[in-house]
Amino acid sequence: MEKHYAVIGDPIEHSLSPWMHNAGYSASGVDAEYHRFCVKPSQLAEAVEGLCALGYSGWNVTIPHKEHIIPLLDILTPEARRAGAVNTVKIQEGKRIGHNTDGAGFVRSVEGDLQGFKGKNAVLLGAGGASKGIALALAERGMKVHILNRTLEKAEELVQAVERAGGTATSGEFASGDWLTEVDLLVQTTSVGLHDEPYPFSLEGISSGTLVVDIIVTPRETAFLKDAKKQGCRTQDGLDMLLYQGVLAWEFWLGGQAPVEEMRQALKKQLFQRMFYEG
């Protein structure tokens, strides 16, 4: 019997998840299909009820629903509870189970380039749903996390969540500052750059040894990453985080080991096609 999965968010037309997951199903001989749906904030409750009524086995959750979906769920995994955000939902025995694969997926995406976490400094730009999972995962591995957000109160709430989990975190204004010279890992977690708009502040003065990551996947090189390259930093786009959070979601839904390379190649192929046709 064919299973159905999806991703919901707004905007959603940029999402590459259907190609990644459908390639995984095909490679593994799984009878399933993955879709994407644009869901406005005012439609979230209705959309969740609709997915359940249509028999969906699970779905991914992206901007801006990762926090707002929580009251609509029955159970949260420890990862989702700690993060206060959900990016993956599974229907099991009629229950809606919320999970978060953002943090673990991000760690897998940077561990090779960062070469160790303990005692290093991470700065996260933004304090939304993705930032929560990432902040907790990095703090759990011994990094000191500094969170910058337009709304300082939201950054401070995330600091408290990290501290409750036994980590070390601080907050600050969403602007350049002294932190630029002391950061080992800089992560851009907001939606700024989806349309290749300029970033609100410059990275001038940042240490050239910093690994700079923008979790946006398209465009591959945002204005933020272009600025980081100009400063001599190593850079990484959001492709690997998308891949590994998707791999972990796949395994949460279906068990076993996801076909990572087939999923990676599907992402790269779709990105190349978009660059070709849009260029």
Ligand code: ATR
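Given the form predicted alone, state the structure of the form predicted together with the ligand.
No partner chains or extra molecules come along with it, only the chain itself.
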């Protein structure tokens, strides 16, 4: 029987998830379809009821619903509970299960390059929702996490959340500093760079062994990543985090292994089309 999945958010036109998941279903012969729906915050509860009534097997949740959907669900996985946010819902035996694949998706996207996390230093720029998921997932794997944010109080709150979860974290000013010389993984999670604007500080002096990631998907190479490359660092854009949160959602819904390469190619193809044909 054909299964139905979706992503809900507002706005939603930018979402690449339908291409990624539908390509995956075709590649592995899964009888399913994935849709996207714009859901206004005031209509989230009705939308959830509607998806259940229509027989959807699960859906992804994006901005601005990741936290507000929690009271509408029956069960949270430990990942969702820890993050305080849900990006994936599965309907199982009539129950709505909330899960979060953002943090683990990020970890999957860097683990091949980093070759181990324990005792290594991660610096996160930004202390919003995206940073929280990543900070908790990295700390859980034994990394020491240093969080820098424009608003220091928010970085401090995130440090406390990491410590409550049993991890090690510190906070600091959103600026370059001594941390540049002792960082194994540097992650840019703020919205600076989304519109190709210059980054407010330079990475000059960063150790060249650092893996530098910007979680922004478009533009593919932000000014921040260009700077990192110039300093001799390895770089990674936001595509792989997007890919692996989708891969993990797939595996949560359907079991088995998702066809990662086909899903990656579908994402790249759709991004390329948007860049060249839709300005």
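Numbering follows the first chain given and starts at 1. If you're wondering where the values come from, they're calculated on a predicted model, not measured in any experiment.
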Same rigid part for residue 18 and residue 74 between the two forms: yes
Could you let me know the angle, in degrees, that the smaller of the two rigid parts turns against the larger between the two forms? 20
